[in-house]
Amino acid sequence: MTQIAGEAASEVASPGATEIRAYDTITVTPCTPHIGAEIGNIDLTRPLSNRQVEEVHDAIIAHGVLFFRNQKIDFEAHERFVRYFGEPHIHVGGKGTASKGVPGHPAIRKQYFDANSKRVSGEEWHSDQSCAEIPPMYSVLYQEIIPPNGGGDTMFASAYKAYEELSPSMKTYLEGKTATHDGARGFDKNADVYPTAVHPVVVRHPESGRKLLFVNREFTSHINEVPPAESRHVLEFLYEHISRPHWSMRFRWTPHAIAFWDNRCTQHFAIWDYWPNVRSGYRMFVKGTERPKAA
């Protein structure tokens, strides 16, 4: 960490990138090699700066999940903060999802697990809507209660990197293969709604211009150009490499700390750890702007 005529700057890599980026407006600590940062310097109670704005935004395409800590927001200050980058996306899975939405702010979804819960929201590896024909771009995550003595962490982990590290022969396999993305697998069973879509198995991130992997255990039901037992084994080879520590981290949640992660190129894990006690905390999405990709 560098400091610069008083003002807080940090120099990092981005992943896969040899140029090293300055920040002169926030601190930006890297949490592994391959995948998320600690922002700070900023306060997002607040209205940012153009200049705050254009950071953070080359910061989460440097490091796929962004965190901020001992920020308590309202409800406004979450929108707000997702308007930045782009339009808030209505979460397509109906009302039989884990989390409920909030009256008033149709966009914001409230996550509250205790005692009585019978799941919570991604206890298995996923992109955010994935069966959304346009997926959300980003996620924005405040937690706002977590459980005592720890728990209830979130892993993240480099769909970027597990795309590199695949064999050359298994990337020409899966060059120019879909995969149906299905909303009934990872939502409850008594939604009202299971969307569903097709993406490339193998997509270019528009931003970072990166392949990647998009496919996930909780969404993709199978690959439609193969037979079914050959998509099956494939895609279970694919979920275990994606979950692989290597390009993985986890975060430790603290009070009113926020997640802000780029599902075009990350998956996550909620891990459910804490029962019978209470974690609450909002969701929103960025509405994406244009469909997956073939690389």
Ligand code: SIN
The other form holds:
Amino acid sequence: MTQIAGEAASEVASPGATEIRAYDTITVTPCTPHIGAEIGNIDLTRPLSNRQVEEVHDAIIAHGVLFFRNQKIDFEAHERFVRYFGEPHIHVGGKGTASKGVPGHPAIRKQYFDANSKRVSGEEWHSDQSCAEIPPMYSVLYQEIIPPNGGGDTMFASAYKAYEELSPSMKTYLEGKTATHDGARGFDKNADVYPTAVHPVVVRHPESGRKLLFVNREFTSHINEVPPAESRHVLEFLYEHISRPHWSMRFRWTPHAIAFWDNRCTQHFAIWDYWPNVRSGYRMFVKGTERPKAA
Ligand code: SIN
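With the form predicted on its own already on screen, would you show the form predicted in complex with ligand SIN?
Full assembly next; the chain just shown is listed first.
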């Protein structure tokens, strides 16, 4: 259990925390005890065996976000990887939503940022598209061009560990509360579609069975059951808590690396420290299969 000086300790020692286990077909090297693992001995430019897919699935459930380096995938390989885990999810919200896909691949979105960019995607802590009724289960981000002098890292945080490290009284307070996730907060101001959804503040992951905090600074506008000022202060505390270094990590991209993350139990933050340099890649989502459920 992570003990933080001056704060109440968790009531239990991280139930269901990452277990170190053996894998037959891939190598899994944890980045931190609570989130992230680098996967080796795998070639995503080629079809995977059933056993490999099973092991990648087990690894993402255990670590929340996986990283694959030196995978020069094309659009077909990107989509094939997504389909091992579900259906592609078409981005909700934004201007001309459907037209933003790559020609012939509506579920693949190009991300290209350079000296002319006014903003980049994901510059605030969030889980992808949490403003959707059924948010995408996973995201698969492939980077082709990385800024030459470093920068453009992505941070990831464990929403499990953040929940587990709340005080018992805060856990009791949050139980049963819901929050509104508003696309107008996250999408660019020219968007013509702003989805909004209400989700429980504390959610149980449908596969791991672990509880987690499901509010994020980018999309969550307010907690529904309390007055606005109380909601604002509680959310501010939770946003700060989720982003603590104790359960977050920073991934340094290399060209042709892939990050594969579970939006049901992680949040991420794209650092725009590389202007005016270029960072460019392609992102896909795996469609969610159910609404986030109260724990
Ligand atoms: C995102 O949040 O959509 C993108 C993350 C990144 O570019 O690192």
